[in-house]
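One chain comes next, on its own, written as structure tokens: the form predicted alone.
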Amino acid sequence: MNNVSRRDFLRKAALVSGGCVTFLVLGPGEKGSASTGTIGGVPLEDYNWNEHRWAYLVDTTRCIGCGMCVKGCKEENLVPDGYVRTWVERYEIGEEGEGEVDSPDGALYGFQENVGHMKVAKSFFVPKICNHCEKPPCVQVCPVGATYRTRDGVVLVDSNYCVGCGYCVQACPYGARFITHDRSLSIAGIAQKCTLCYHRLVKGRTTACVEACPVGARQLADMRDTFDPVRKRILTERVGVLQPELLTEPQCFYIALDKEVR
């Protein structure tokens, strides 16, 4: 009998069953999982999910579109060329109400002056990441339980279970996921996304993008820490979320989110 890997078996099982196979994934999957007993090198039993509840805050009034956050993320998470886990969009609104949006290379190299045909009335930058929704559609459609939400509020992908079907990529309304099929890469055929640098969180560190931002436009919040100043801002200031009508309950909150942003 030929040896068949678990991943190959799950892929074939999902196809045979019409995508109805489900598995219970019991622990975090970024750089480790329940099957390895660790997450980011930290034993699962040493991390208390009930002590934390992670959320994210973006202050669009501060973002300068420098792209340092995108660079920090790519270096920290070894994101392959041509892909990003977080990006920055530039919005330009003309005097006649027309608008343009661009994000060259995800803003990895910042932005050049946009010499367009319209007279710009206002311009601003909007950083974007996975929204780590309370009700994530990506989790609902995953046929093998590879995509899941941790007890402390982070949506992750367990590479040991992902079969690369792409359902989660199609289901995400925020365009936060990708799958590369470049077989020279170890992540080929596995769904990729922002993990809030979970391997850092379990060690008491903040995300790479927050650390890299020179103006404090990106901030991480622990909603179970009553002394957390970012938590206080989310609870007391006027914040918005992307596409609230979808009822996914995003946990990425924005200050001064313009109505043109989707």
Given for the second form:
Amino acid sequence: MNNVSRRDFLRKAALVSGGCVTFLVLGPGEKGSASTGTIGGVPLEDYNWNEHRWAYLVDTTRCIGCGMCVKGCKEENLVPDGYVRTWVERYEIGEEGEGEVDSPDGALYGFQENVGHMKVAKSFFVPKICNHCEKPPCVQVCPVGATYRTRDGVVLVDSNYCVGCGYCVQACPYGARFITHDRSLSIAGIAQKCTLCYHRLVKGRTTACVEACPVGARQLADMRDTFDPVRKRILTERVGVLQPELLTEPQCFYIALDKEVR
Amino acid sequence: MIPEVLGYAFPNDIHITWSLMIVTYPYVTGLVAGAFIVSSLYHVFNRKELWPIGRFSLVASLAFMIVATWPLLNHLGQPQRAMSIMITPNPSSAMAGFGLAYNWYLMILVLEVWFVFRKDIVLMARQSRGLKRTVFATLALGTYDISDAALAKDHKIVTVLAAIGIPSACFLHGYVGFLFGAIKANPWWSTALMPIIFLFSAIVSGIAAMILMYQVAMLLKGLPIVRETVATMVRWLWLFMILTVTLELLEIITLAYESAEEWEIISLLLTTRLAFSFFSVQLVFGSLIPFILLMITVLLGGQMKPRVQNILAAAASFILLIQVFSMRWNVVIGGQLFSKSLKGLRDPFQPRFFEKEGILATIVIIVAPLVLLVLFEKVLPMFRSVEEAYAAGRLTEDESTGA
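Since the one above is the form predicted alone, can you give the form predicted together with the partner chain too?
Complete assembly follows, chain above in first position.
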């Protein structure tokens, strides 16, 4: 049997408690980069979130309303029926300023032609997605901090921590979030939203909606990559954001945003 | 089942995320605050006329408080994680304050109930035998000192607790209004008046509930209803309902007069989807009729037979309880009937009877505090002073209903 001297015991006790304090203060969490963690089970060896900051560009003049982006997203992310993570709106504005907006099933199947209901002065499509705001109201209101903004600028939900209160759904001014209570789905009772296909980003790929768009209306920008042409467009062209008066600082930028669009 | 939409709604906005449970939650919390204000009128502000219900309203407040979390737990998508809100709150969230506000107020309520009933608990522990004795001895927490000096000290502590309780009750319910008022995405909720309206309507619902529950309790126990007690509560109820309805109207009038971007959809909401529950129920049936009933009761109370006064007061109280519920409905459900596109309204929301967050669950939650009160009555003699006065023949014809 080992005899432990009082001095020995005290020294070891001090080491152990010091270690505990260090562990609690520095924690198992932040390591300065995501390069040692996993996301959705994917190891992140080659991805450093300090080297990226994602933004999104929508060129509304290019969108043809085919709905391929909505379909691509639905298949990639298994979005349940009746809900969307991204959608496309069609605006038709008459000569008297009267307007009509629609987005049947979020434009999952594109649009049917509207015939002869009014004299259309202008018409255009507006793809919508989570704005991954710099000051996201959803993150502000989450009572448990389950929703957060990553260092590379993506607003995500920790599905192992979300309590399913729905406060974030109410707080999002853009209708980007939803929560389903259909217990046959594994995501029931957990807030859902666009992840900017984070599982693809960390592998160096673009989002499913950007990949599906046949006309380049949707584009992903890395604001930390000085050679990124999309970043250059956002910086040099005249872009708008949705509901700027709410000061959520959306990181989804629009080219040719009409005043009718909220 | 996809709801019909008038105009254009964001695709995710056609779903009602906050159901009947989130209508019930502020309703029950309001009853907590309102019942406490009634008990404080007696314990702090010395409204001696309220002596028959000083203890009753305090215990009622506790009964509502215990039930207040039920609708939330039933609503949460992951109720097993509910404690995270208290253990790891996000300080920037308005909702995270709930744990603090709720526990603080629950603590004050439990302490005040204990100090108010300490003498009775000790007496019961001394008089009874067996299991009953064990229960009361446990409730006495090991102190059996009911000397005059100790009771005087108790009385002081109760006054202090009740005094702390008033701002706490206001805070708790103002906070519930703030949950809605702080959502800048929703123009129907996001007004600075929201917490104040919630607070005042809470007081209305609390006083109304106490008027009704007091009369029912007396009928069940075969005790006379004290005329002056009802008359006093009716006066307070009248005052607070006038303030509440004024605030509710001011909010709409301001929105309408400013006619900013959101008024187009809100006016459409009020005139179509909420036409019945807002104008008919909340304003005409719920506010105008009780206003007249209470005015008659207050102004002609002296000439009225006690029985007539009690019936008028009970009718006005019952209607006001419906008014406050409809106000909660119009805020919570109304705020989700229009899309944040501000261009579309969805179908009216019709909860089902048997669904998880449906009508049956709501009825259970609203009835549960009453059941709890009946159970509490077995342990805490809420009407001891009334029973003693009646037995001693001190409740005269003039004070009672003559029942």
